[in-house]
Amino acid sequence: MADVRRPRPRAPFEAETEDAFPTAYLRPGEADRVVAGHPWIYEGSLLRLTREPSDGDVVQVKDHRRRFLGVGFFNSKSKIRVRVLSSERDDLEAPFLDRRLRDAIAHRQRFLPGATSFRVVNAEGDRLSGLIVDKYEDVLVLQTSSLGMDRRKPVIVEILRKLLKPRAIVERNDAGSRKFEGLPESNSVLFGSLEEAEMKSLPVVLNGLRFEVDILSGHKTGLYLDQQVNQALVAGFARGARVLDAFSFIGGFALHAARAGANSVVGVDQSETAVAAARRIAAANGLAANTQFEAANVFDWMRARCTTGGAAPAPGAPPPAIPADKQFDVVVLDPPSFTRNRASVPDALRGYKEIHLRAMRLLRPGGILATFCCSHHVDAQTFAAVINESAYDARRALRRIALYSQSPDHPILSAVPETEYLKGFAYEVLGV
């Protein structure tokens, strides 16, 4: 009779995989998050490595009981030691990358049909940690923030050429986060060619409006694409209105409002370069007549606008009314992130409270406040609480009329909270 107690021999494929890839074993209690789909494994989560891999190599991940969890890229220089890309035994080379890129493109075709400029790959949101690709008409801009992805740039470029047939692919790798992966800055044209003038001002179309992108030195890869859907939605409040677009950048919300029939639109941003671009874009779209852009610190601008010149109100009394000629029917607040880490959240909340307090004072009774926060360190509940505190201090009542999130080309994975960063609300702001 066979000895049933004899250990079952490992399957041949398991043995081959063990030899092919080093194995990273996790400490007890660290596997659940990876099984749920979160791709980041920090140094403190590692129990041991069967052998030391080279940075950028593929490793397989197992829990402390030797159960297979997935495969990912290893980097000893990064706080994120392993970025898990697949729960299957993939080698993470060309066939795997081709499948994931096809999936990413299909998602955009399904949920953002008709868009000609959009984010093609949003890193963790597309299960391609360390890779961002933006499409500006027929030009792609690529960023790699992990060593594993950076080493595979030639393969990624060839797949993107095949799938999207771009005129050019530009590498915009000047993000500060690359230094945490031991990567240098690198900006270049990886495929095709672009004139220098195009690099500084590439024409793009968003929701039928013509914009321009500074691929060479603009924010991120040149333009913020995550508000594309929200800009069209918020414009629905603008017909016949006086609109303020605070932190307007190159006028995304302002120009959508002007096209929707706003009587007048004021855009305010502290960047003179962005304001100059907004004026050019307004003229190119035939919207210069009812738009005005000012280069100013938004906090100072709103503070000055709220000043009535009268005596300060008594404690507990409502603030004095703002003259009608200084009020707006719609105010949009879309500031840059006020916080880059959890330690600075209290300061960020004070900043959010100030701009909301002043925005509510600048709105006529019944006006619309559309407001956004792009820091994942400030969740939607905390953001809403700050808005409510501001309404209390401004003696205003709020009626929430809309919720906003990032455009679908910036997908959110439920297991990866970091993929959800943009949240927004629209309120009807009432008197007391």
Second form
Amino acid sequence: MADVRRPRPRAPFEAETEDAFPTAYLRPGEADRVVAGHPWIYEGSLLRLTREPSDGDVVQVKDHRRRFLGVGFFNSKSKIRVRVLSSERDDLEAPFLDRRLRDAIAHRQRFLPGATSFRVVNAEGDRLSGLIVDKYEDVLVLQTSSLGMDRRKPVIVEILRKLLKPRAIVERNDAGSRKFEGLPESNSVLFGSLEEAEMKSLPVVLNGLRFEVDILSGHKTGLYLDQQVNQALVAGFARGARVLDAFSFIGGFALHAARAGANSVVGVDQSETAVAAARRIAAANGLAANTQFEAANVFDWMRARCTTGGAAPAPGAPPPAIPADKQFDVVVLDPPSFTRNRASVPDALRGYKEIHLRAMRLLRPGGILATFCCSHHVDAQTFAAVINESAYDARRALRRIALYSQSPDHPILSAVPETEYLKGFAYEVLGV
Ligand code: SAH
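Would you generate the structure of this protein in the form predicted together with ligand SAH, following the form predicted alone above?
To see the whole picture, the full complex is given below, headed by that same chain.
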């Protein structure tokens, strides 16, 4: 057997490219995660640079023993000094981007067949750190959050045109993360043309339902595509049911449930704009009759609905029963991330606990709770533990019936834990 530790003889090619790109050497102990496929190299991991690269340039990355690890984009203004994109020697120009984009599209075709609107590229999950591309039918929306990627926009646009034949490609570069890379905000049409009205309301089909997306001012890039698969799955519980969709946004879960034959659906979201859109979309799909959307804070709305009017229960006693006519058969909880950092996790957990406790009280015995957590800082185990605490306080027993994750167009790369953020569970909520 060959001795794998023995260094391979150097190809002549190596000597040449040694000079082609500046080299970033890593400190001892920093190489393994890069070899495993994690693309971020922070300032503190760098030992030295052979020459000072210009921001946005390609550098090659080596460990302290001069073993070649990969190539990536350098930026001295970013805490992430190097974003590694390939473990091969590559100039990261058109042929590389073409390969990666084809790979990303093939992944969607394989695991999300039939979808016409989806995230085409999700940065690290597609080994394209710094690039996000969404497809809304025949319009593409692009975000670049690293300088190196930003510079390659014209090439990326060309490749996307060739591979996906869009009618228009829009740049939506107003993400706060760009300022960490020293990049200005920039929103424009990069290819094709799009009416102002279309930007505000572009028709989109998800699982055969018609939605609309506001490309310029919508949340994130305009739609929660990461829930596309889960919306269809959760609708499987809805036939004949009274459904509550809490944090409904434009009614993703609500309208899937209504189409699946729910008896009645209530969506609650604090955004007036989202609620107005949800009502419009319900009507456009012929689902207005049994859906209702309310603009309210879910915490207040649930508290009011759970108020029974009787005396407060003694400390430690189970909460009073909610009248059956105020209860639901299915409750969906899909709140925003209650925490953007580790420090506020305890507050976030209190928030999760409160909505779960109330959701369980609002469910009839045997009802179904489908609940999601999109905070990277709250992992599935912690999330499940909070749900268990809520069940204890509500005096309910939970029987887990499903596990959910983000849709396949938001791929999870094992070596990059940051790519995994959305988790969800469905439970049958049993009475005592
Ligand atoms: N379920 C939606 C996505 C929800 S995103 C879908 O599948 O498309 C989270 C939503 O929660 C946003 O629309 C936001 O407006 C809303 N929101 C945030 N805090 C809220 C609160 N306290 N009460 C009600 N809605 C809230």
